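The form predicted on its own is given below as one chain in structure tokens.
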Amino acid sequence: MIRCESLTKFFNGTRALEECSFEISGPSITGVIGVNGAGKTTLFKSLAGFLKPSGGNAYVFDQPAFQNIIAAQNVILVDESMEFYPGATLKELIDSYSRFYRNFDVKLAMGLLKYFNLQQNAKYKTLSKGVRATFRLILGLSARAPITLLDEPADGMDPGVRTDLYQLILKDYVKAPRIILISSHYLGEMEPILEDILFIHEGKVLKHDGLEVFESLLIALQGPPDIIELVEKRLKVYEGKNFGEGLRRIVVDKEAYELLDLSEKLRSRLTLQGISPEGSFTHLTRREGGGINELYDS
């Protein structure tokens, strides 16, 4: 239902997205993961039809998303830049959204207001940052749009509310399956509800696959330095650390290591440990060279 083909976007000569291509054809909860500035928000606004691509295109139901009524009726983007009438109450905003989104569940919205202890007559502009984020999520889920884009939905929320938020997203997805994209640079707290991950770095899609693939993307090898050095000379190393004179640990690509021409005798002297998806994300987005240790040790 959504597709990007070589989607590229520049702002005043600065690249925000470059040749992004991926497709999501059916209901799923996908985590759009990337550090701040990776291009997540630009991607979401392109899919919602708010931004005109500089190159390539974003499609919703096989139609270009930009300023398209089909996209507008079937996509809801929830982010902190959502604009509301300055003096509108929460109930008035719910009524307004219910008139635009044909699947909007008013009963659900009012129930969530009560659950999160939000007064329906309160004005949005008077709410704190975290409470505003909660209300925006209520609107986004209650709209039941076929394509729901949640851009950093937990930003500003207390830890307890964040836990409720992710459980709410999962329960609502089970009740009304659709395409849900959630952007964040905190992968760990979202893992329990994700099916797929769209990994964006420096405006490019590095990988789009199931969560299970990211669970076996990188591995840590630990063993005698002389054997570890043989691996280091032939594979990209994301992290290396010595533990005394007789032990060294490195992080490498699991598939590359499995394809490495290394005897079983040498492999048997190495200890392998899996790296979590969040750990893999941290390693893959870390700047090469010039790290904190180098900065202070120089």
Second form
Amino acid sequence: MIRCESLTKFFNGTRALEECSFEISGPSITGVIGVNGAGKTTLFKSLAGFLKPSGGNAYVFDQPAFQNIIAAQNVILVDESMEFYPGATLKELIDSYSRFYRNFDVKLAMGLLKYFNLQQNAKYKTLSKGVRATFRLILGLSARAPITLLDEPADGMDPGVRTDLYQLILKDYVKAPRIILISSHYLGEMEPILEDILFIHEGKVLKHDGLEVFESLLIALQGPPDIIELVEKRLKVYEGKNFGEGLRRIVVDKEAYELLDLSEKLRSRLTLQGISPEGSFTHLTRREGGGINELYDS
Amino acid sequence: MKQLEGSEPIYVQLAVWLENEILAGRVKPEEKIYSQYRLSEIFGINPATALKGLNILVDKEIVYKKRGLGMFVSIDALKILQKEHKNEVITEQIRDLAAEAKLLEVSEEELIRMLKKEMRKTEASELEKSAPMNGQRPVQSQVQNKTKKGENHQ
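Would you generate the structure of this protein in the form predicted in complex with the partner chain, following the form predicted on its own above?
Now the full complex is given, and it begins with the chain already shown.
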């Protein structure tokens, strides 16, 4: 299990994580989402024990993760910065990882090499960007570490391969349930395989909940402008658009709308449409004030 | 891998798919329904999401759990589903009708009168159906004739 308690990390005075707290106590696939610079990579590196917290702490099996052997043995971090011995072949890298991670499944690793058409005597440094990412994921999954952290595992891959990779992660998870965290810019394509979402924003956990909660976070309301304006006056509006004279569409918090004091008669004149987790995520992380149009119109 | 469709949450789409499987008779009452792991495989979704979909059916008593054996379609599943679909379809059509009436400035009384008239017509044709020798052709068969004509054209 993993736990962060007020985890804070500064790099030369710049905040990467600030008072970040959450806990994952049982097997699940959790999607870690957030815009660039939200703190996803710093979070992963802290859990893997590579970074010394500036404040608070990250725990793996109740042990502070930083430079801790328990953490090192139980966590694998798959990201672009993984370093390998330059002259080593893929087979040699698999062998060396299998000596360190005691649950490592060599047979699975070799099977996956074959499936993805990778030569076992090829050298890592000669591979293309996308193929390198594939190999790192093969290592990361075959390690079968109780805590598997995948930072942008599908980055640099073709769209068809990406879907394939997410399905591979799911299959491996079903075979060997464990804590898997995956970060990605593209929530949409990994959504089907997720159980939970950890939403990081400006170094903090904005929301940590089941996928289904994110699937009904925001809604779009559409209807006559006079009724829409009644709602608009009382709720935070994430987006508002007019469609001709008689139709306006706004995006609001679903729960807040349900709790709003508004008669059934007026409600019945509005049409509701769910916003996908990806859409909600975009609305919630958009910069305050106007957006790009305001910049050009002024 | 099968693809679920729609803008609803995945587990809701899955519940709808399962209900349609039962309505279509592909899984029958007292038979075992797909397990969460089977569904995870069919749709490439997280098993926890699949379980949430199945639990919608458990809550509606369309499916019940047998300890250690999995989930089974309940004996009343079809009755429950038909009732639910009936309510949904009729409510939806009435909503459209009310909106249309408003647009055409048909008063509430007038609409109710029209509705009653239609109900009586339907009742009459039901009677004719049970005694088809008696005069006019039942509504049902006219519809069938139309489809047949359409097919001949193709």
